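Next comes just one chain, in structure tokens: the form predicted on its own.
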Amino acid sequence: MKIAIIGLGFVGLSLTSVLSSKGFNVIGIDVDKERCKKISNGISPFFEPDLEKSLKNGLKKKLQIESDVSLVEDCDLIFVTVGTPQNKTGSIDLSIIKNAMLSLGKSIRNSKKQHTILIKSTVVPGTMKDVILPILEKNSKKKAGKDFGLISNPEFLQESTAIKDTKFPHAVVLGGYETKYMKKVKNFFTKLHPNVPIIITNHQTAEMIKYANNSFLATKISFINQLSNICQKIPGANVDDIAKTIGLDPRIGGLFLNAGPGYGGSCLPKDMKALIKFAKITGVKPILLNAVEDVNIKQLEEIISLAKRKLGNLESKKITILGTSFKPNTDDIRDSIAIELIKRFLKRKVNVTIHDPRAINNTKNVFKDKINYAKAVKDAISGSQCVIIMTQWKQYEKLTNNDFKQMKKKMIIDCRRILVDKQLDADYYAIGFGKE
């Protein structure tokens, strides 16, 4: 068997990665020809934990990676794991899959191969009847079902654990008709994922699955946020421990009740939108999506109204973000809450510093000379009157009073609770807990 992997961005190359590595013949595919010969060479355009290490391995083996689209003509299954981003209205922006589509189409049409073309790329519900489907039959001149199989197979992977939920999904979910193409899939992901569930459904359903699942774990984000700004007015009380407890309620469960700044990265704000966007488009008033994505868009401002309220007039005060991921063990600030938080200083005309492991140069390409940049969590920190931790770096849960030592006025607003049992000799604030 062979297998093309179209689209080698966060989901495209895990899978590539991971699929190359376990031996398969498989070839990755991206038109941009710089992305193909780093990758080639087992260089990642972007961070994520074992990705090189699995890259290495498969390219040891049987991988190829290539720019050509037309080269799928030899594959057995095709997934198209290109990028669907949100566009100025809040919807997705199909252009990227449909140029994908169209190239797909010509490249398969002489082909006697019967291929299944496996689409992991999010896209709205009806995006696989209306969309997908005519410009794959029309290019490729076949019919889907009959000459092609056609699958929906979204994906569920976190940014900071694609390796490891590439390998153990905890459920594949296939959508599309029962036809041999299916039944040839299911068997495939039968003997690469044992034990695991695997979903058959519609191609509607199956597109709707992957927004449900997002706007579900954003709206946990958001309400134990909710949460916390209630405890912080009450003396003595602990986000954690509530989030700890009500976690160990098996019909509530402890993942993503982590009180924060708001959540961010690149799925979880986008396919928020797209999917407000879509009910409403449908004739449904989304009313707990849009209380959602409200939470999030205010939580910001209970950051920066703490910061006011402690240093009056922020207008040229120093202030250090230690974090500009949206998350730790990733480079990614796609629609990170660190990003924002800087955006919204510097309209205050805020001297701003920040540091961050891994996302230093990704910060450079926004924000150039207007920000300042330190290598080392002590410079970032010297000089400063107010440090903001955003992101859970695992060095930054190190820090001890002898790191702060060189701030002008010791206040540190600490968004993520990491330096609670530190006593520090500081104006300490940890959001989600109430000051006695």
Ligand code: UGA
Contents of the next structure:
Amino acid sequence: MKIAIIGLGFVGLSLTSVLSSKGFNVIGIDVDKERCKKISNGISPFFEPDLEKSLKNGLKKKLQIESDVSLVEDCDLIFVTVGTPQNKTGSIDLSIIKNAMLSLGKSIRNSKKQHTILIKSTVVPGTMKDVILPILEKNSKKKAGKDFGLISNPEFLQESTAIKDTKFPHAVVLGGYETKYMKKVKNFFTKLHPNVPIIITNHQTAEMIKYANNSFLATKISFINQLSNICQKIPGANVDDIAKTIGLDPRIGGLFLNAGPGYGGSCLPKDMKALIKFAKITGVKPILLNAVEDVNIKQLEEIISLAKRKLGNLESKKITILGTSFKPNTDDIRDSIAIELIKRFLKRKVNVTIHDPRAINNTKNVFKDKINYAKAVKDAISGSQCVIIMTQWKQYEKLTNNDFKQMKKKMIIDCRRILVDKQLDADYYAIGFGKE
Ligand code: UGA
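Compare with the form predicted on its own: the form predicted in complex with this ligand:
Time for the whole complex; same chain goes first.
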């Protein structure tokens, strides 16, 4: 069996490296030739734990990296993992996937193989039937379900654990018709992930499952962030004890209840916006989803107003931000709340210094010389009037009084509550903890 994967971003490259390292005959395809060159040399275009190790393993076996989509002609399974970003209005932008489907359709036109195409890209319900299928049928001059298989196969991996999640998913969703292609794909996944539930449903439900998943995670985060704001007003209240305890109730579950500065990243904010837009098109008022988004947007204001209350006018104040990646163990800053915080501070003419163990280069691409960059945490903190911990990188958990000695005025805002037990000799505020 030969497998093609079109689009080598987080999802595509993780799948490419995991399947090829297991010995499958895989072609990873991306239109970006520079990216392909890097990947062929075993270098990942972004930081993701264990990805390069897995990629190098694959390259030693039968993995091929190419920029030519027509090579799918030889492949039995074709995974589509191209990006579906948001446009200016917040709706889903399908231009990349439309172009990919056009090339893919043409590429399978003359082939004798019975291909199965699996769409992993996140798309709003109805996209498979109304957009993807017609483009593929028109350009291949073939019939879906008869001449080739077409299956919705949403992905649930998280950045920073992408390889583990690809190897051990919690579920496999297959959306489409009960054809011979569906049978073949079900067998493939049963062998690949024995004991993992396989949910077979129709296209539109599979597409909706992905949005349901991400919007529920966002809801949990906004819920705990709202509670965290209330806790801050109750002297001595502790949001983590509350989260831990309610999480023990199996109906609630303990994950995704860490209060913080709000959810960021390339998926949750984008998918929430797309679902809200989509709900409106269907005529449903997305009251809850709007509230989840609203809480998320306002969460950052809480942090800024705390800084303002304690420091006064923020203009020219020296503020250090620890962590710009949207979460630890990634260099990804897309829709990172820390990046938004810096933008708001710059509007108020704050003198910003940042540190991040992995994301300095990506941050530099955004802010150039408008802010200061420190390689060492100590240098970032030295002379600062306020330190704000935005990302819970492991190394920040080790900070002690000694590290804050060189601060001008010792004020610390800990958005992740990683230093609560340190008895810091500073004006210390932990988001979600009511100061006594
Ligand atoms: C998210 C989903 O978790 C994945 O299941 C999904 O496949 C992926 O989007 C996607 O659609 O591609 P990811 O973007 O990697 O994964 O990020 P998360 O781990 O979900 O974190 C998102 C944000 O929520 C981060 O800013 C994080 O700091 C924040 N968060 C997360 C909290 O503030 N509290 C929590 O308890 C959990």
